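What follows is a single chain, given as structure tokens, in the form predicted alone.
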Amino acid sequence: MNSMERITAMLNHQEVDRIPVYPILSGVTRKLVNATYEEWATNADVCADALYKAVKQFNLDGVVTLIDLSVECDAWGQKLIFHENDAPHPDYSQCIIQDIEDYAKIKKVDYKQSKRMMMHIDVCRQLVEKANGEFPVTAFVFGPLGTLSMLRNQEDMYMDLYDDPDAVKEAVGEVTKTLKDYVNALIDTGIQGIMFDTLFASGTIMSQDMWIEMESEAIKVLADVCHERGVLVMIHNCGEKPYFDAQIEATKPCAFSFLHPPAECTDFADCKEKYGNKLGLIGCVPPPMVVTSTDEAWVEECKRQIDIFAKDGTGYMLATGCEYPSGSDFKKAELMVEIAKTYTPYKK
């Protein structure tokens, strides 16, 4: 089998010939190709060769373009600061909204006007033509409310949805608008699905009933327009106790990736129990263990994921259940790689 394949049994959840693999290599790989992080965020072809590189590298069974969380909000002109070994993010001193009356100046943009968006889908464009059909590539967009939250910041934007929540819901449908827009230009270049970020849907951030009621109905116009246009939907949500049903429910995903249980489930085993039918999941190795551990607990975690979620062998990726850090080196990615392909208990 090769990648797409792979990727494609797995997400039928058909036998494969091993568990795919991806640990989530994104601005890890500007050290492939000697780039600075401002060079790899900003620079389509820079990014794109550097992503490309780690599939071959190391390989991989796909590309994810999680660039950082700051490319939507470059639309409405958010200004940013770039750091030499973590990833970019809103310079909050000088939020675009500023209080609570600014919602109310939030309105569509044209995303072609944004370098950052467009940067983006050039660099779909060229891991497509790369990849030429041997793995999917998977466009990474942060949903309405979080790209919202960037403009904002998440702490205050909290308390405006208390404040006044119609202010901050009419936002984001006009975020919404131009998401819209922008992900149909990142379908045209001929990708397999897009990941949605979905981070506020999660225990830990706000109640299920708010993310409900300030977020579904906008995810669900975007996860739409994939499912009108034959592309796969995807959630991402590395937060605690994610809400799996309620964004089921909305965008009717193939597959979701996650760093904990589900808000729905006591544990992993759980989790497995009752979506590993129905979904293909992705993770949950914790991105801080590839600084922290040892190799030999980062093989051991690898080893247990696979038990608990491959157990039938298939419909599960092993992953890292978010971006693995960025200024580490790669051993442990390897390691991950290797596990996928030698550890196979699932074939007994």
The other form holds:
Amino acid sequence: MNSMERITAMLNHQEVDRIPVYPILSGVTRKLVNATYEEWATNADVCADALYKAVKQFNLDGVVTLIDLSVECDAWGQKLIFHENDAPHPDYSQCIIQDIEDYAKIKKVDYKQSKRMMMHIDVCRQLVEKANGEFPVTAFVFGPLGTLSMLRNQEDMYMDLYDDPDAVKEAVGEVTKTLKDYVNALIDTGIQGIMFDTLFASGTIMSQDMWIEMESEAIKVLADVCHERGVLVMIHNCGEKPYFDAQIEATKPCAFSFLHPPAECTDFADCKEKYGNKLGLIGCVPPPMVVTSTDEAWVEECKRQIDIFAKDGTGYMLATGCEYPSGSDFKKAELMVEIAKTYTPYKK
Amino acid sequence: MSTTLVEMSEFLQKGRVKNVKELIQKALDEGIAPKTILEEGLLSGMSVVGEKFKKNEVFVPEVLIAARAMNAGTTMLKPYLVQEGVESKGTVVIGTVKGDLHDIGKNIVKMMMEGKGLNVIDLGVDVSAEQYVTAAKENDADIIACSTLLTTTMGEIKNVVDLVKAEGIRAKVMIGGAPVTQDFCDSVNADSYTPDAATAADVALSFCL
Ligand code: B12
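Same protein, the form predicted in complex with the partner chain this time rather than the form predicted alone?
Now the complete complex, all chains and molecules, led by this one.
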């Protein structure tokens, strides 16, 4: 099987020759092309080259274009700070939304004016071309509420949700209109899927009711675009107790990339039991282990995850539960791929 | 307990600044001692929120609005407390370590510590070991509290502990944040790790007694 066949089979819950694997190598791939973080995050040629190199060099089964969480907010002119060795982020001293009244200023904008969105679209176009149908390319898109929070700062936005929920919701609606055009443009590049980051839909941040009220409709609009155009919908959420049911209801995803057991489950085994035949499950090796654990502990954790999630031999992709630490070397990524290729108890 | 204080605690838990302030005025008019208002009206309410947060019954937005109400209340009470000569129970210097900008967990820890009557000096985010130690010296702090959410910046915690030891200052070092563990705490010789803010505040208080 090539990667495209393997992932297609995995998502359709059909037999695979081995467990597909993706250690969410993002910013760390800049090292493969000797670029700074800033170059990697702003130059489409550099970024696409680095992500493609990672797929080839480490035999990954696909690519997710997680650049950073400040790509979308650029469309509203949010000032960003770029670093040589760290992910870019908003200049929180100069947020576009300074005051609760400023939500009213957020209107639909033309995504084509955004350098960062256009760069990401270009990255997808280049990757689709390079992949040539051998492995799937999935674009990563920060959800509407997450995007809005980058224009305000998270802490104030959380309080605004109590002080003036309607104002926030209006702005979420405008952001969504913009993201809808952006999603369409990403789909035009020929990508196979979009992975939406619903950062706040977990027990780490807000109640399920609040998330449903504030973002579920908006994310549904974006997911529907993908469904209509025949592109796969995936969700990424690395919080504790992610709200699987609410997100499934809103977006009807084919796969979920996650780090912690869902709110609806007692543990990972229970998650496989409840969602294993509905969803492709992607995860859930903790990225901090790349830095803190021994190679042996890492290998054990990868095997443990395969034992739990691949016991029926499919519907699972071995992955980190979130981005691979951008300052690390590739040793643990190589080990993870090695395990996916060689550890096959599900075949018995 | 006075019904005014019970009501105050309940409004605080709902984050209702205006009601909390009105009830503080009412309690003062009723002749309740400022220290009692602080402890039984404000801090007790914040403790309830902290416990509920720990049990996942309330979430980050609820904690933030409750803390905002507590801050509004303590600001209003401050002149009376000073008059009465109520002292803080200890001093904490807190911040998110160098290279890391995540601050919501740190802010919640700060609020819970303030909720226990501690004086907390917030150095913000991206704080270097030197900045923690300088602030601890200047304020004769009992505790240095370091938050980090990034694995890439966990090493900074060791720099803080090492500098505290090298400078021989008395402050205990407390550490936390999602990737931090007890093993990590032991490996860098920090004084305490707690997984959540409510427990962090209890431990901080115990270090000050
Ligand atoms: C919200 C969030 C953000 C927000 C931050 C907003 C803000 N102002 O803080 C935004 C969107 C800006 C963001 C950006 C990034 N993020 Co972020 N983010 C998160 C997320 C989803 C939740 C963090 C949070 O607020 N939790 C809620 C608070 C209340 O919990 P907490 O911080 O853990 O604090 C509690 C305890 O830990 C403890 N505690 C905390 N501090 C202390 C201190 C002491 C002394 C004690 C005793 C206890 C204690 O008490 C608190 C309350 O109980 C986490 C995922 C997760 N599940 O944790 C990722 C996460 C932290 N982010 C991550 C990453 C990679 C990033 C980015 C680099 C992404 C990118 N490539 O652009 C950037 C970082 C930029 C930078 N240089 O800092 C990774 C870090 C991976 C790692 N371990 O290295 C995480 C873990 C996601 C993941 N699973 O990979 N992020």
